[in-house]
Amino acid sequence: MKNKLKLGVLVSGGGSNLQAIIDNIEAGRLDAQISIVISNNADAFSLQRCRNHNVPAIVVDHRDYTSRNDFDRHLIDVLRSYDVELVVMAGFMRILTKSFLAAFPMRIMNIHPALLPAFPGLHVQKQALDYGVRFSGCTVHFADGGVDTGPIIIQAVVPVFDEDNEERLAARILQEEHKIYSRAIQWYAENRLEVQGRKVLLKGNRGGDIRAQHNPPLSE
């Protein structure tokens, strides 16, 4: 039997992406196992999701540490103790230190609710709406030393409509997040991702639909 990829998932909040990963593992669509979930927030609903599915989880409160480096060093120790092969950030609201990134080089994935490199950071739906873009989306990328700057693995595009507000746009993007994050993890489990500088190449990729999308549509 093939060994399953061991995941360490970092969370801070509700954990809908964590739930999607759990669901895909249980459905046999993702060749991985969650070795440990770590939350820096004891009140995160993610922890209840773990209890519902018998997924091991602990709380490591960053406020109990005198420095960001001390906090990250403890996270590293916990993840290594569970033999974690890939670190998955699923709404983890902490910036990682250089020491953490060095401990798991190109083995930390993050998902961002915008089409990077546009609109990094926080409040990205508001940024997109204020700018007036016609398309937004989400990005799975490897973490590096910047804010949402790491090599891009996969992106999903969603249209932005005139009547959208932040909540409607965020909900449409979130549906795509749930699809592409597990796909990126599965590709990693299959050893199909190769990082070359800023690019992440997908081994065996046959390409996709080359038709352009237009918003508003050209038929208007």
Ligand code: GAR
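As the structure is a prediction and not an experimental result, all values here were calculated from the model. Positions refer to the first chain, counted from 1. So that the term is clear: the rigid core is the largest set of C-alpha atoms that superpose within 1.5 Å between two forms. What changes on going to the form predicted together with glycinamide ribonucleotide (GAR):
- Annotation: Cα of residue 205 displaced by at least 2 Å between the two forms, core superposition.
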The other form holds:
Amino acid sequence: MKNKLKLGVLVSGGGSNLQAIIDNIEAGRLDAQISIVISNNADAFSLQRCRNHNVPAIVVDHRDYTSRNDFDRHLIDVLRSYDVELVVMAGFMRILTKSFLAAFPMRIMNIHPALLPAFPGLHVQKQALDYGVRFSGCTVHFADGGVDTGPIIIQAVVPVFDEDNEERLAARILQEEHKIYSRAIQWYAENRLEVQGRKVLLKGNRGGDIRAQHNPPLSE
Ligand code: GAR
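Counterpart to the form predicted alone, namely the form predicted together with glycinamide ribonucleotide (GAR):
Time for the whole complex; same chain goes first.
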């Protein structure tokens, strides 16, 4: 039997994306195993999710390290000790150093709750609402040296409604995050992703043919 792709998942908070990955693995929809979850926050609800599902997890608190480099070096050591093949940042609110990126070249994925390159960084839904966009969404990309700048693997689009606030928009986006992150990881597990500069090509059958979506609808 083929070995399952070994994931190391980095989290900081609630971990609903982590939960979706766990659920998809348990349901047999994702050919991967979570070898280790690392949280930089001892109070993260993600850790409870790991206990509930017997997923190994540890806390590595960045405040215990004198520099970003020391913190990242420790993360690298832990991930390597679990033979991690793909690093999955799931709401991990730390910026990675060059040495971390070099340790896992094109083997680190991140998810961001906007249609990159729009609205990188923090307070993402507020940025989108303040700007007045009609659509937002989420992006899974390979991590590179910038903030939310790496090659894009998959995006999902959600409409922004007049009555939205940050919470409502974030919840609508999260529903899509939970679908696309596992999909991106599954493609990686199937060796279907080919990075060519900024572009990530998906090998094999792509399916679907959506030409356009309008918001508000044109028919009104
Ligand atoms: C998600 O919306 C994720 O896209 C975002 O944090 C949230 C974590 O939710 N990540 C970033 O903003 C990173 N730039 P979760 O803990 O419930 O998965």
